[in-house]
Each structure stands twice: as C-alpha cells, then as structure tokens.
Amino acid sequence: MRYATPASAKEAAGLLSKEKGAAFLLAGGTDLLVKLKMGMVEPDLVVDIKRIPKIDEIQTSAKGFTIGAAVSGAVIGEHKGLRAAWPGVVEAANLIGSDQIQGRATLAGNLCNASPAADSVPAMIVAGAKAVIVGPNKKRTVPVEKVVEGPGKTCLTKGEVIEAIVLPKPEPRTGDAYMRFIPRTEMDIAVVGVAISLKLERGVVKKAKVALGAVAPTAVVVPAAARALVGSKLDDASLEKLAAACSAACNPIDDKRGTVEYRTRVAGVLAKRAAKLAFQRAGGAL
C-alpha cells in the first residue's frame, strides 16, 4: 500500500485519476480506517488530504461559510458564527459518534460515505449546502442533495474529490433544526433523521425546507411537508399535515432498530417537534 499527501486537490484528484489500482481517499478517516480494520477494503494508495492548505480550517465571508473537506466535527461544534447561523447544520455534524470521533470525522467524509442513515446530510440539504467537487481537469459546485445517489454511491467520478462545503448566509428570520431517533442513548445510527429549515416574515413561515434520513436509500426532500407549512404559525392543523406529509414520503427498510410502520410513525412525530423548534430559533412564537 503507497501512501501520498498531496499539496494540493487538484493533485489529489491527478493521484486518485491515475491509480489503476484501489485508491482511496484519507480525511477524518473514522469510516476509511474500520474499513481496513474489518479487511473490507485493500487499498493499492491511500491519499491523505489533511496537508492540504487552508482544507482544515472554516472561512467565513459575506456570502456564507465554507467549511473545507478536512474540518472536523469538533472545530464546527466549537465555530461560534456557525453555531449562530446554522445550529441544526451543527447539532448533526455532533451527532457523529463519540467525542474521540469528532475529533477526526468530517462533514465531507459523513456525505462521501453515503449511507442512508447519516446525520449531517437532511441538515445540510434544508440549509443549502454545496459541496466543491474538484477533478483532474474541472472544478464543479453540487448541490448536497444531488451528491448521494444511493447506499455508498455518490455522483463523484474517478479521480473526484470533495474540496469543501459550502452554507449560504442565512437570511434573516430564518431557523434550523435536527433531530434523530436512535434505539440507544448514544453513540447508534439513526432510526429516523428529520431536518427543518423555516424563514418567517411578519411571525408566518414565509419559506420552508424539509428532509428526512434513514428513511429511504438516500436522504428525502419532502416538498409537501414543506408546502404544509408555508403561510402558517404551525398552528395544529399545519403539523399535522407536515406529519402526514413525512410519514408518506418514507420508503424505509425493516431492520433491528424498527420496522417500517415505527419508522414511519416516528418520521412524522419528530418532524412536528423539529419544526417547532427551528420556528423558535427563527424569532417565532408558540
């Protein structure tokens, strides 16, 4: 197995291009490294991108935030300007694992792994995150919600490496919110993931995004449950029909940590409660 440490993406993406054999890419390496432990994966290179200046470090500007691929969930749960902007992008990137894994895990790598059931992804989807994607020969920007396309499968081509994430400024008015519910207090995958994203004008939800995880092969975007919402003060009958919405949208598997009639259910008990939630942190009243 060689080892590389690229000075740059670009170069990663010329390594991982040229490798005829199983290439890998080294972030966090929470996932890469049980992988290995396991005998899942024989790597021929492994290329480390943590020496890639400025890619472990979060800038912010007037237009957002860009978080760069080898950030981890620590340093974000510690950025104050995030935690303000975007506290339900934040509650899921510190929902990966124990604290020794936040310490390593990354937002990238939680998205490139692609599993169904990841918890930063329906809060980066609602918060209109992109993810930089740089190759050998182009740079492209890609919706988060376009990157997974199924279980361990993403749109990212040979050689393709994820840069950064990048969250918009929220406009005012505007509140968050991630929730999951999992079999055990701490530390387990997901059951089900729900993530809201609201903006109020005047006290009425002017704008609404919802999506759910662990529900379906890749994370759902659940534009009725959004509709559900718009011009209201998440009065009773407007929760119910953002429930409804969720529960129908689903597409879950039965597995040991719920059936698909309990993770169904559940989907519409905690969109309610995340919605609430992000209502509140958007300046409205209950």
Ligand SMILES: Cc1cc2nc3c(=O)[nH]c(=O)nc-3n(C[C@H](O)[C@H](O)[C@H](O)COP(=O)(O)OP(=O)(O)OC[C@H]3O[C@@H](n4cnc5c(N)ncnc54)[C@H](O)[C@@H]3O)c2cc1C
Second form
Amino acid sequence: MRYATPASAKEAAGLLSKEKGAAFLLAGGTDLLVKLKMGMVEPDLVVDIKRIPKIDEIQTSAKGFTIGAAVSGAVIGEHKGLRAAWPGVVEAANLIGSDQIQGRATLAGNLCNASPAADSVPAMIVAGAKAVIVGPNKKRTVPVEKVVEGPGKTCLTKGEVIEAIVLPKPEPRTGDAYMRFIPRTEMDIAVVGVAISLKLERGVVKKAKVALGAVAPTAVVVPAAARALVGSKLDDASLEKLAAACSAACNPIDDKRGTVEYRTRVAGVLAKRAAKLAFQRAGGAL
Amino acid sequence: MGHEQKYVDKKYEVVGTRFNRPDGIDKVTGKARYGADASAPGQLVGRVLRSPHAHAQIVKINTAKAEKLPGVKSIVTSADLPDLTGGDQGLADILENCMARGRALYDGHAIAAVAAVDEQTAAQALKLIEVKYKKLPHVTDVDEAMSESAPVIHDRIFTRGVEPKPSKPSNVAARTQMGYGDVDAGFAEADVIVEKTYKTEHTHQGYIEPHACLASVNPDGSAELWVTTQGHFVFRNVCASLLGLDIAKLKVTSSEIGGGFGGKTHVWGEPVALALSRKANRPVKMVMGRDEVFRGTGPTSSTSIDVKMGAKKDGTITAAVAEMRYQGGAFPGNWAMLACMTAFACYDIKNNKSVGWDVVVNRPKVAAYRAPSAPMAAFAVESTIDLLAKEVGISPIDMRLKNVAREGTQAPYGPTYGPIGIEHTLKAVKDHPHMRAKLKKNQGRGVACGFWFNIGGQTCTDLNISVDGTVNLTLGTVDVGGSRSSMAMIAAEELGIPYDQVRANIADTTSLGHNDMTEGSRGTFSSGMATIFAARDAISVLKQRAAQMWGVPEEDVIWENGQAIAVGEGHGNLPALTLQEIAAKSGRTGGPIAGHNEVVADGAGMGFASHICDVEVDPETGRSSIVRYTVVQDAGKAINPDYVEGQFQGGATQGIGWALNEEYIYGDDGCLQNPGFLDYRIPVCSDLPFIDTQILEVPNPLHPYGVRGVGETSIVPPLAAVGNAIANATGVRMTHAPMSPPRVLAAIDAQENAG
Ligand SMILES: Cc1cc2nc3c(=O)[nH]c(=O)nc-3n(C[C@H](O)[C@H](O)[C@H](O)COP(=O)(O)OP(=O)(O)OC[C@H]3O[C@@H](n4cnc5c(N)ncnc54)[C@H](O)[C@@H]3O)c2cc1C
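Show the other one: the form predicted in complex with the named molecule, since we just had the form predicted on its own.
Complete assembly follows, chain above in first position.
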C-alpha cells in the first residue's frame, strides 16, 4: 500500500486517475480507516488530501461559505458565522461520532461514503449545499442531493475529488434543523434522520425543503412534506400532514437497526419536531 | 495455621479510607500491559477461522493451499487437539468449544487456526483454507429449542433431573427444582394472584479489552502463556489438561485485564494458541477482533420465564412460583439452576418453588456474566412484585419490606440466612432523598432488589518484608476491580504501617500455590482473608525477631502500630522496635521476614442491594432515558470505598445497558447480525446520569473485617428497576428486555389500541 500527500486537489485527482490498483482518497479517515482495519477495503494507493493548502479552512464571502474538504466537524462547530447561518447543518455535522471522531470527520467524507444514514447529507441538501468536484481535467459543481446514487455509490467518476462544500448565504428569515433518532445519545447510526429548512414571510412559511435520511437507499427529498408546510404557521393540521408525507416517503429496510414500521412512524414524529425547531430559528412564533 | 476467621468489631486506621491503586499511573498513561501488549522473539500471529453457519457438519477441511503459502508456520484443526479429557464431559465441551470437532455448533465456532509470520499472511491463509460444510437445521430461541419439533443438537443429552429418565435425547440438559412449602396451599390463601411471562435477550459482558494471549510451547513440554484472564491458575490447569502438559511446566502470567465480568473465567482461544505454538515451535500471539469476541466467546443466557405470585390483602406473599428456561449456548450449563437459587432469595415466602430448565441452542457457549443468571430472574420476579403491590394497593417498597428476608429466614436454596442486609437497603431506599424528588412529565420511578452470593475458594498469598521495611504482597487472585489497592490496605492495616509502604503484585503461576478465579465476588473476601492471615503470620516472625534482638522471651512481645513492644516485668523501658528496624537487622536474626497463608475461605457473605431508577420515556418514539439512579448495597465492610462504589456503579451501568438496548440479534439463518459495538449497544457515557451510591455495612460474621463480596449484586436489580420505572412513567408493563425504543413504542400502542 502506497500513501501520497498531493499539494492540490488537481494533483490528487491526477494520482487517483492514473492508479491501476484500488485507490482511495483519505480525508478524516473515520470511514476509510475502519474499513481498512476490518479488511473491507485493500487499497494499493491512499491519497491524503489533508496537506493541500487551505483545504482545512472555511472561507466566508458575500455569496456564502466554502468549506474545504478536510474541515473537521469540530472546526465547523466552532465557526460562528456558519452556526448563525446554517445551525441545522452544523448540528448535523456535529452529531457525527464523538469528540474523537469530530476532530477528523468531514462533510465531504460523510457525503462520499454514501451511507443511507449519513447525518450531514439531509441537512446539506435542505440548505442547498453544492459539492465542488475537481477531476484530472475539469471542475464541476453538483448539488449535494445529486452526488449520492445509492448505498456506497456516488456520481464521482474515477479520479474525481470533492474539493469543497459550498453553502449559500441564507435568505432572511430562514431556519434549518436536523434531528435524528438513535437509541443511544451518541456513537450510533441514525435509525431515521430528518432535515428541514424553511423561509418565513410575515410569520407564515413561504418556502420549505424537507429531506429524510436512513429511510431509503439514499437521502430523500420529500416535496409533499414541504408543500404541507408552505402557507402554514405550523398549526397542528399542517404538522400532521407533514408527518404523514414523511412517513409515506419512507422506503426503509427491516434490519438490526430498526424495523420498517418503526422507521416510518418515527420519521413523522421527528419531522414535526424538526419543523418546529426550524420555524423558531427562522424567527417564527409557535 | 489456625487463624481466627470470625468478625471482630474494631477501629481501622487504613481500611475504609480511600487510596489510589498501584496500577493507576500505568493505566492512565497507557503503560499498563494488557493481553495484547506482550511480545516474544520470533513470535507468529495466530488467527482463527470461524464457522459462517449456525449449525453444520464439517465434511472436509483442506488446508493444503494455506500450508503452501509462504510465511505460514502452522495450521491446526481439531485433529491437532486430540481428546485427552478421559470422560470428563465438562472438559470435553470446553475442548469442542475451542475447536469444532466434526460439527460447527454456532455461527462463529472455531473451525481451524493458523499461525503465520504476520497479520496479512495469516489473514490470507484463512481465506485459503477450504471447508466443506453440510448445513444442518438450527435453533437459536430457547423456547423453540425445547419444542418437540426442534432439531436436537447433541444426541448425548438426556434431560437430567426428570423421572423417569427420558428415552430420547433433547435440547433440554437439565431440570432443577428448589424451594419449600406447599405452593398450592399458598395460592389458595392468596387474595390476589399475578401471573406473567417474561423474556430477556442474549447479552455480552462487553469488556473493552478483547481476548488476547501470547503462547509459547517448547519441544520438552514446558510452556508459557501470557494472557488476559480472571484466573491464570485455572487457565493453567485447563490448558494443561487439554494439551497434555504437566501443570507445573506451564507458566501462566496474567496481564492487566481490561474487563472480564465473568467472560474471562473461561478459555477460548488459549488452548488453540498453545497448539499452534507447539506445532510451529515458535511463540504465537493471538488477539481476537471485536467480532470474534461477540461471535466466539460467551455471552450470558437469553431466557423465557413464567412467574406466579400470590398475596394477601395485607401484602403478605403467600406463594411464589417461577418456571425459568435458560439457554446455555451450544453446550449445557447450570445457568437455570443459578436462577432457581436466586429468584426469590430476597424474600421470606412460606411457599416457594423455582423450576429451572437448562437448554442448548445454536449460539456461542454461555459464560458467566456478573451474577450469572440472577438479573433475568430478578427482572421477572421484581416486575411481578410491583404488579402484585399495585393489585394489593400498597407501595412497592412496603410490599417488599413486608416480605423481606432476614437473619433466620430459610433461603430458597436451603441454608438459613445469618445477618443479611436486604432489609437495611430497603429501609435506606425508603428514606433516601431520591424517593422524594419530584418527577416531571413522562417520568417514572422504579425500585427493585437483588441478591447474589459470593464464594470463598482457594487462595494462596505471600507477604515479604524488605530490609528497608517496605512490603511486597504477592497475590494470586487477578486484580479485576482494584483489589491490589484493597489488599495492600489490608496488609498495611494489619502490620500497622502506612499504605504506601506496601506494594501488591499479582504473581504468575510458578510463584505461588493455586488460587481460584477472581469470580463469584470472591477476590476481596478470600484474598483479603489470606492477606490478613499472611500479615499475622509475618507479625509473629517480627515479634520473634524483636524478642531475639532484645533477648527477652517471645511471649513478652506485642505488636502495636507497626512496632514491637516489650511488655512485662523488667523490660518495660525498652524502646519499641519498628518494622523498619527489625527488617534492617533481619539478615542477622534469621534471614528474610515473610508471612504466608493458604486457605479455602468459607463463610462468604450474601450480597443484597436495592436500586432506585428514574426514567423519562418519549411517548412518541418509545425511547427511555435514565434521569436519576441510586444504588444502595450492603458491602459488609468497604475496604476501599472508592472501588466499592465503582463496582456498584459499574454493575448498575451494565444492567441499565441490558435493560435498554443490549441484545444479540440473530437472522433467520441463525447468524449473529450485530457482532460489534456499533449495533450491540452498550451505554456510552452520555447515556447515563451520575450513578449515586450508598454503602451499607452489615458485617459478615465469618470474615475478620466483615467483608462481603460486592462485585456482582449491582447488576441484578437494574432490569427490573428500569422496567418498573417505565411502567410508572407510561402505564405500560414491559415483559421483554431489552426495553428498546421499538418494543416500548409497540407496547404503548398496544395499550392505546386496547383502550
Ligand atoms: C465511531 C464512529 C462513529 C461515527 N458516527 C457517525 C454518525 O453519527 N453519523 C454519520 O453520519 N457518520 C458517522 N460515522 C462515519 C464517519 O465518521 C462519517 O461518515 C465522516 O463524516 C466521514 O468523514 P471522513 O473525512 O472521516 O471520511 P474518510 O474516511 O476520509 O472518507 C470516507 C469515504 O469518502 C471518500 N472521500 C473522502 N473525502 C473525499 C473527497 N473530498 N472527495 C472524494 N472522496 C472522498 C473516501 O475515499 C472514503 O471512501 C462514524 C464513524 C465512526 C468511526
């Protein structure tokens, strides 16, 4: 196994695309190293992006935030601007693992690992996050919801690397929230995850986006759930509609982590709670 | 040596205070050497190939390809571990569990093992071993295993304890019955009768350190084993028997231990590592992965239990019956028997009967887990008592106090109790501020009691005094929970010297006589007793040397506060001789000064506890959070209160994990689906509040300091305490543990649907 520390995303892409054997990008390593130790992957080449200048920084501009692919959860959690703008994304990122994992785990890694239960993915989707993808020859920007195609599968082609996650500057009176259900308090995989962002106008929901995690092969965007919220002040009836739409959108599996019935049910419960939190964060009064 | 074992009430200088443990610095700085931290020149890496099937005939094992792989030094199968057990079925079961013999009996059963020059080669070699299996029907559920239609796992098992002896083999290894009185008459007297069936799932001890050892066998039949174990002397004897070694030629050293809780009282990979080493003629290090720990070592039984109890209007329990079905994994155990002994042990019930069924299934061989078998029985009995109390209309605590066992009560398993502390713990609970704390919405409070024995057993201890007056205490009971500090405190107390002057060490098997395991809460009880006696032995030598130094008769010397004092006519004015002064001269007064003791300690005291649990249940998700928890337990005498509290908290934590989320999940294929800490959910720190403790001290009359074992009882009440709290929070009685969110939500739904 060889280990490389390229100085740019482009160089990383070049190394990956040229490698004939099994090649893996290494960000925080909290997924990759576990798989390596368990013998699930046997890489010939590991390309570590952490030495790339500025890849561990968060840039703020008039348009929003550019979060480098090696920025850890802990750094995201300490970023005041990000916390104020997208508290739902920050709380989702900070739910990953434990303190130790937080020191390493990245948003891009969470996305590229492509687990159906990845916590930050639904939150990034409803915030309108985009992935900046660098290939050996070209660069492209793809909405986060288009990146994951199935469990363990992304739209990245051989050699492509996510250089950064871009979050827009939120419109005024926007609030977002992410909630997940786990039996423990941490160090667990989401049985259900719900992310909601919404924008208010005169106390009424003007726009909304709802995404669910862990209830289908990929995170799912639920337009019907968003429609249930739009035009409401989060009265009971609209919350019930929201819950029903979320439950209906679930296509989960029965496994050791949860039954279909339980996941479907709890998706609705969490959706209501996340909606209330997002609503309050947008300045709405319940 | 006739030392006085009886309890004597006295004032202590060292005992009962709090000291740091001698192994503390090493452990917090990462220097401590655990099972995986030893290495030897030329060592190989040992790895085990495990069955992917729940039950299968091993048609053929072909190791030829693996043997040809460069770097592979030995491969063993059951053929390399011939059966030398000479008709001892228990030992034969251990052998077969360590390495399958013709049949894989559970998912994870060891089939073959390799030793190779490095990790990668060993892993690759495992892939090259070809095993042809013929799958056989399997059964993993205890109730199903008892049914007529279940596949019979061993044709040698004919149920013991039933008349007439069955003519057909079955999965039921034994029936046990205990109790006394006439239960039918008792139920006839009852105003209220409650009957319920409970189920508990298979749980693992969850020690953080996986099993690990370094084995080295020489062609002359001598061997060494470095291993993480709760009892290296017992490991030595078992491994020597299985491999045909002479006991004295196998030196076993116990490493520091990262948790055992009973799971490291049994050998798993150690005989295999020795066999690999013998065949390769090189040292072999074998460290289990976490999945191997879950699949290949012993969890505790899953159970199915019926309880029926009757009471009069005043709360007197007139009759109690429990029918308890425990699976022991693929080999018979006596786990249901232990359940029978403990189920009703907290109470004085005129008519009681416990029936236990020990059953085999296609799961890993069950091992002891902290108060083995008692928590499940307590879950059923303590839940039923709450139901009964509700029917009768008195508080759960008063119900328990009304029927509590006391000195003079006959235990369901026969003997009559001496002084015991269950009533004290219940009264302390009743008076505890926790009981008066306000509960919030969706919160409920539960109380439950628990009992566990402790055992005595064989102990052998040395105490050597150095010329500078510092003391080496050499122990053979493995320190699992801080016992080195407790033993050093006891030695310091006896000798009348400061704690810092005593250093306690655990010796290897060539340095001391046999010591039983650290199990059955025996460590501080028995090793403590041997330490007291060894110290008293040393004191008599010290007095004799002082007498010699002074030239006075030995009878005129007494030992007080760490010094020899000459009393009596004529030598009243002699200045006292300190331990240091006597030690400094020892080379000229007869050589090194030592004390020694070997003892089969009997008279172990019973351990009783009562717990209070506050839980908050999310009615929409069924998720329970523990908001407050208090343990009250009788320790007899807390030598080092820090570590006694630690035992209380640790046991409660494990019990809470079991109550809420821990369980083995099997697929229809009989394979374990969650062999890792991600999906086998032990509690994490943030899951629990600070666990409050209250130590009570009702001295054990048969220990010089009144010590009772404290290590295990604390895991007994939590399942029921949590269940009772959930019932009070939700109105729903949970009868299936763990009471995981989906189960609680389903129960809430069922109750709502029922109106
Ligand atoms: C103890 C523990 C607890 C965990 N808890 C959670 C949890 O609560 N919630 C959760 O969602 N996850 C959890 N995880 C999983 C993991 O921590 C997250 O998925 C994390 O975000 C991964 O980020 P990373 O930077 O460590 O990824 P890495 O392990 O470095 O990479 C993950 C995968 O993505 C690829 N990759 C990484 N970065 C890029 C990039 N920039 N471009 C292209 N490909 C890339 C890698 O090649 C690899 O295949 C946990 C893991 C552990 C070990």
